[in-house]
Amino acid sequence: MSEPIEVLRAENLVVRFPVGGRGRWIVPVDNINLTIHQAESVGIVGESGSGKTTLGRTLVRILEPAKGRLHWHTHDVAHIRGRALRHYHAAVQMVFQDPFASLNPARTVFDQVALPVRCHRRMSGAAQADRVESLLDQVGLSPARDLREKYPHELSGGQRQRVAIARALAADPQIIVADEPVSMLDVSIRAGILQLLTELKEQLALSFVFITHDLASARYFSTRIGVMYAGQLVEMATAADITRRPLHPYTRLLMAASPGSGMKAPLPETTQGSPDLSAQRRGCPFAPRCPLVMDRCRQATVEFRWLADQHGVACLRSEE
């Protein structure tokens, strides 16, 4: 077999925001090293504060790491501007989470999937009108033609999330960031949203960062799943390696917290704080909920490793 082909790696990246003045500083993003490979969508999860949608927003370059390294086939994309940025901005899309707020009230379907279409293929007139069009069906909007003049207040919510799809498709990218592309629907609708992003990778060759707290839907659609804990990648392994074998004990909360784990009784985690997201913190950052902690979890520095099967994670007892 070939060897995947990388399109996109992030080295040690950094993001991190001023709180309260006098130097603070919060590390939503810390330290973070991931590769995402040709046609394979790569699954991060974890607890709302984890920093899931802060490295989706890095990946696309909304946001610019402070500290790090984005490699984008052969280029460091992680502080470009102007053109550059631009150039970029077409290659790797965004679907955010809630389609009514992503999508402006005041522009018709037509005009949405238009502007980006208009902006990076360059098109106008017929052939702008018959790519708009195509994409529409594409992503299961037919007849294209009564949906093209209608505004978003007037589709369902699945509905508005095609036409976000559609406008992240019209630029032509090789990568997209789907920031919890289900979680604003209902539940009778998100197989068939999923469903859709399922064929759209197999048959553009499209890379997906799928982001979700929805371990279910990770291990349908992802080809690996990374698992976030207060900024930090803690464990990654391939989707069906993950949930028969989690070694992080977050992960294994996760698990047990998910629908039809079987879990009875109350989660065996020591507190219900929010991650700590400061700069000043030490220790392992998951150390305060650890039903498995040591002294050594609250002070030593724990490395993200590799062990067998590209079975990666950062935890001192892992091998326990």
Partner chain sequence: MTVITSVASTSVDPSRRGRTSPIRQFFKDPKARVGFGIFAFFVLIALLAPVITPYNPQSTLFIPLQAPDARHWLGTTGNGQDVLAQFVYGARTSLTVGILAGLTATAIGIVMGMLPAYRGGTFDLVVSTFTNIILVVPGLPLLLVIGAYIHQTGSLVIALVIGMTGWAWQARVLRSQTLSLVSRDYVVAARLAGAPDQHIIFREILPNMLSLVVAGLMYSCLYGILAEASLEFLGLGNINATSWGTMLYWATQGAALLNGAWWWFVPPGLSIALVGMGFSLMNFAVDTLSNPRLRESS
The other form holds:
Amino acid sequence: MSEPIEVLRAENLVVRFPVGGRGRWIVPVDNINLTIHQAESVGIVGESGSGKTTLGRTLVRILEPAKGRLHWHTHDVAHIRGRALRHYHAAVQMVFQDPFASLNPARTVFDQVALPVRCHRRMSGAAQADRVESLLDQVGLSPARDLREKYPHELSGGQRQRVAIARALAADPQIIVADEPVSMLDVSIRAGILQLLTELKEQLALSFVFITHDLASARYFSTRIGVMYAGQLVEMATAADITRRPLHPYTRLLMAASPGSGMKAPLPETTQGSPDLSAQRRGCPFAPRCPLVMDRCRQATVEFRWLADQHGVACLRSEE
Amino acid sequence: MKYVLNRVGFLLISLWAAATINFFLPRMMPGNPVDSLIARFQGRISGSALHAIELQFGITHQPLWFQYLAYLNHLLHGNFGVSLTYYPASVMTVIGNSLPWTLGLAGLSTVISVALGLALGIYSAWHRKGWLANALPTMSTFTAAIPFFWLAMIFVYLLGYLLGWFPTDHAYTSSLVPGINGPFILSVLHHGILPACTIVISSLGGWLMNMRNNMVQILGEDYILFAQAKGVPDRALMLRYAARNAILPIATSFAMSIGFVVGGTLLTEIVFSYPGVGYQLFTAIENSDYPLMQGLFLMIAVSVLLANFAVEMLYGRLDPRVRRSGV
Amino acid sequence: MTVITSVASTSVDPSRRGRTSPIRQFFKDPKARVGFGIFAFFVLIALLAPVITPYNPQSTLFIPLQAPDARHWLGTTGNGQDVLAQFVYGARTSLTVGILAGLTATAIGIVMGMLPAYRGGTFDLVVSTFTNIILVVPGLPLLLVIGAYIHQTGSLVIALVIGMTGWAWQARVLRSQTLSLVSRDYVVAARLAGAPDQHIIFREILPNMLSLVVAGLMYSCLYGILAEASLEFLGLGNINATSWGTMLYWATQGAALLNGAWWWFVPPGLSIALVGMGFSLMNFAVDTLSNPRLRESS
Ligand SMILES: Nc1ncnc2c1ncn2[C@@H]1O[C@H](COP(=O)(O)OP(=O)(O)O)[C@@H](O)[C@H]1O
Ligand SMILES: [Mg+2]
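Now the other one: the form predicted in complex with the partner chain, given that the block above is the form predicted alone.
Below is the whole assembly, all chains and molecules, this chain first.
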């Protein structure tokens, strides 16, 4: 196996938001390291409120990180603006979670898919129209002619998400961040969209960051998987490894929760609401819910450590 | 507290802005209009007064910033210059004589119109099936669009000239001695009724429609339905739950409404020759009495800013959310 | 006048937006039909002025102060002009100036409201404070003072000046709506698509608040017509132009009230109120369109 080419690398990435004034912050992305290689698909898994969307939006630089670096090939794009940012957006696109919100209700399908074709690829006239048509074709919206002039409210949820995917492809990107692309869709059409994304991944040599709250679909779609909890990356491994040998208690919890997993639920949830993202918290963020919690977990800062070539975890138990 | 500071800050900035607009207006106009004025009054007023006007309107070789600072300094000392129409009376004197009439007329009319408008708005939102409740909003769109001055003219014509019920100009019978005495007060009231009616009728519609819209909005909220289900009596529901919350957003549009009412009052005064600031402003404009005109404008603006500030303070009291969030 | 206080409530859930076109939906509302009917009626009068009357509105050929009769449906003025001729030709000026002022105010309101909301930061703070100041500085006295300085100017200038003093409310409404739209996913998507700022503001955001803009335009036109009439009535406009406002100016100058010449001053004032009502009703209907709760009630 030849050395994979690195495309995007986040180093100690931190994103925070002010809450309720008085200098209080939440940190939905807390010191995250993540590398994305050419034509690979990285899954990001975690429950709702763990900061997945925030991470995804920062990778495509809709948000600006407070700390850390974001290397695009050899450039640091963490704080670029204006023309440079526009340039970056041509290479890194996003598919949003809610296809009802991500398409402009006042503009036609054609308008929305043509926009990146025009702005990023500088095509106009017949070339632009042809490109839009072939994109719609590519995402399985054919005959494209019937759909071009439709408005989002005239489409089904699945069709909308296909339009959104076509729009992301239109810029001819190297990476697509797909933020829970099927979670808002009817169960019956999810498979179709996932199938489409898989095909695109294989055909186009694209890299994907596939965000989901469900480990099963991450395993189906990704070569490597990162597990997030409360803004931190708690485990990272190949899809096969994480299934065979989950190391973090939270990962095991997710395994147990995901349908079709052979595992019995060994770790009952000792739940207490959503993860604590506040900047003041100490120790392992999972400690309050962890069935294997030790005293040390509540105070010590837990470092993310690589145990094997491709398998890393942030858990004090793993050091024993 | 943050809210109060915020509003005080805005008041100060807007006072400064009004003064600055007042300073730059004549200087921005094509061909300095004051030149011809000076020529006209040469010899009729004293040399020093003339010189003061030259300074006031920028006919001087002093740099602009110097003029501006001198102007602000004069304002802070209540020095608005002399009126040409009423020479040698100062602008401040003329304002002092006319402002009380306008404050009385506009203040009283606004209170009546707000009270009546809100009450009718509540009525119209509550009894949505009744014919009157349904006709009121549509009628309001008409009354709100009537020009103040035209309604004043109609009143003068119908109730003044044709029927002779009310006097058609001035604020009191000129043979009476102003003071706290029966005949004078009666005369003032008699003279004030038509102008007040004009203002009330023309401004009522805005309050009514606003209140109705907000009420309708709020009556659909879950907490109202919930209170209804819990058996809160209708009257309490209407007044204590719905109306209270419906009034609050109106305060945010008060800023513009008060400007509108003041504009209308000025026009009404002009038609009735009512000796308030509007009538004086018009006289000043007709006589090209620019010092008086500028002084009156500034005074009107300041009054409106203060009225607005007072309402905002009241609003902060009524709605604790505002005070806390410091919007 | 209808002031739109409910800003937040006017954004429609896009998925719930009906299948019928907004225009058709607009005309389903009886208020909209009446309002538009009034407006269309006066526009027609203005357009057909030469067909309606054979007389020149300025010619002083006739016997002054005649009551309405078969020859002069609306009588004559104190200067011996035909009131009907003045009225129909005056409609042209009044409507044009009012609408032009409304358009100017709306255009300024869009720019001064949307740009700062989109840019954010200090720019937003400065511009929105400026807007709030203009909002509280009373408009009519300011107009009168400007009118006094630029005495006897053309109608176009009057329209522009009125527009320039009357944009602040709309800017404020559009600003807060823009603030709620800029963070929507579709706006973010347009940014990812590499669209320039002006495209995002005018092509992505603006179309989603058209109902607010139209409601504001209706309201601004009402303001424009009233402000123009007030200026003209005080003789601060162009007193030699024929408009509803100047008719009222000359009626006062010619002591129409004392002479009982109601036919001279009733038609123009009544028409101003009716046109204003038309705009107000349409404003109402557009507001209702975007605010489902109001819809249920009417
Ligand atoms: N723009 C924002 N401002 C303030 N808080 C935000 C913002 N975006 C997200 N958050 C908060 O960050 C946390 C993480 O959200 P998110 O990244 O959407 O998580 P996930 O996608 O895993 O559900 C949530 O508590 C959310 O409320
Ligand atoms: Mg999310």
